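Here's a solo chain for you in structure tokens, the form predicted alone.
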Amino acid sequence: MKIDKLFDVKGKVALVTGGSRGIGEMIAAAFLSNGVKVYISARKADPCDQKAIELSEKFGSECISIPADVGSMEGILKLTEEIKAREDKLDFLINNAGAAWGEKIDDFSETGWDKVMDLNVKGMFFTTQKLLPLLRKAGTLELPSKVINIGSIDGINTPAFENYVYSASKAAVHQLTRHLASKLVRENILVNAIAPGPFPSRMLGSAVAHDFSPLEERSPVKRIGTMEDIGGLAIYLCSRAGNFTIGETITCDGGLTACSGHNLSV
């Protein structure tokens, strides 16, 4: 029960794809911070390669760049055949690699449509699906490999925002995971979901004009999310203190959705 066996996740594995900035990137540093080796991907190579040189020296734990588009199938094998090609074995899987679109309903496009749910759903679930023979090997019944889903408040309360395809997205990762986990589980893969809230990323920035303080000002904490609050709960799932936690979805929006009845959804 002492805090540093509870949450140990030192020496293990990770793959974070979309790491290279926002909560991908808070994630990372976490796991870094804590000894972890952590794999981030992205589908701008220049930006993931030396966010993984910056988070390596920051922490000095080594940060692996694997630059890869996982809306498609194409960027999925590329990805995932680099990480087989280096690990015999996958301790956590972050699947956070994410897109947002909005439009007015409308004008909403197939092309947005497509792109979000190509990245969001089919993305995330192939790139489970070819990375599970890692997470097979460095799964046992004491100590289970993980995935963690990023999902999104937008998939359970309703969003300010005409971001149809995303609030849609996001509710279909918080079933897929539950599905994923009663599949998985018997084979020592333990499969949750968070659902963040607002936190400081370009994704969100772009929405709000990167001006958080109305974020702020609804939020029943009265400040968004940071690295501690996402990083924290991804420890604790990853951590033996989260092995009897499986198929959940996790909200850390500091009381958005307890408080949805007053229309704080972001």
Ligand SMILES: NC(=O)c1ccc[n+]([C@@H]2O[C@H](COP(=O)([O-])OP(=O)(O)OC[C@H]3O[C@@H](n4cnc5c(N)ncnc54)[C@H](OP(=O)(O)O)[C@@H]3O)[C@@H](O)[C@H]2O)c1
The other form holds:
Amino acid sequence: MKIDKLFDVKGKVALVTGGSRGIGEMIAAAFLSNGVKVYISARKADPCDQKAIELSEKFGSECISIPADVGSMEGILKLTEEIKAREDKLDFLINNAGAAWGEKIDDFSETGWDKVMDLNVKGMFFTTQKLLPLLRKAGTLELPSKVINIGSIDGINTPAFENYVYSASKAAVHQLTRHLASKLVRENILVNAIAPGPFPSRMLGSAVAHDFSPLEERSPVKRIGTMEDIGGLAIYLCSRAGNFTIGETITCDGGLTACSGHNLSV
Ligand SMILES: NC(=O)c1ccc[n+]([C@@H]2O[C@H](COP(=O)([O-])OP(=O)(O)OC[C@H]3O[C@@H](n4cnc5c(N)ncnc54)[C@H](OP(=O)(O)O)[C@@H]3O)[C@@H](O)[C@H]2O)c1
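Swap state to the form predicted together with the named molecule from the form predicted alone:
After this comes the whole thing, all chains and molecules, with the earlier chain placed first.
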């Protein structure tokens, strides 16, 4: 029951999609600070490569960049084949890469709809599917492998913004998580989702003109999320401490969903 055993993740191997910035970078950093070897992926090669170098130097653990677009089957195959060539098992898969699209209801475009669904839902499913052989090799009954899907409180609450496909995609992520968990638990792969509230990132920043203060004001705890908040939850789920938590969607939102009433999501 000692903390260093209960929450130990040292020596494990993880992939964090969308790990070059924002929430993905926060989760990658939390793993790296605790001795996990972390692969990060994103579409833009230079920022992803630079981030891997920066994080490796900062945390003294190996961070490797594999740029790929997980919104396309071609990109998913490129990424997953590269991981398979380098590793014979994968302990943690963090399906974090995601996109949003906001448009007035009368103008909402098919392009935006498809882009978000292809990445947030289809990409998540097929990335997981292609990595199942490595996740199966890593998982035992005592030490299961872990998949964390990043959803959103917009998939639970009614969003304030006109981001129809985003909220629908994130509700799909939460249900897909439960469905995958029910199948994969028998194979020692535990699947859960995290539904973040507001965290500082390019995605949220562009929705609020990079002024997070109104969101902080509305929050029951008067702030937005930090690396400790999301990283701590990811470590809990991936460590021994999380082995009896399966198929859940856990909010990480400073109480916005539970304590604020409706229509306060991001
Ligand atoms: N920030 C929040 O407040 C918040 C709240 C709830 C949920 N979330 C969820 O958290 C996740 C991360 O969001 P974020 O806010 O950290 O966003 P972000 O700052 O925009 O970062 C997104 C990351 O995903 C990568 N990415 C985007 N499209 C990709 C694609 N097609 N293939 C591969 N990588 C791709 C980006 O790099 P490239 O651009 O180089 O590809 C970047 O590394 C998303 O699933 C989002 O829905 C965020």
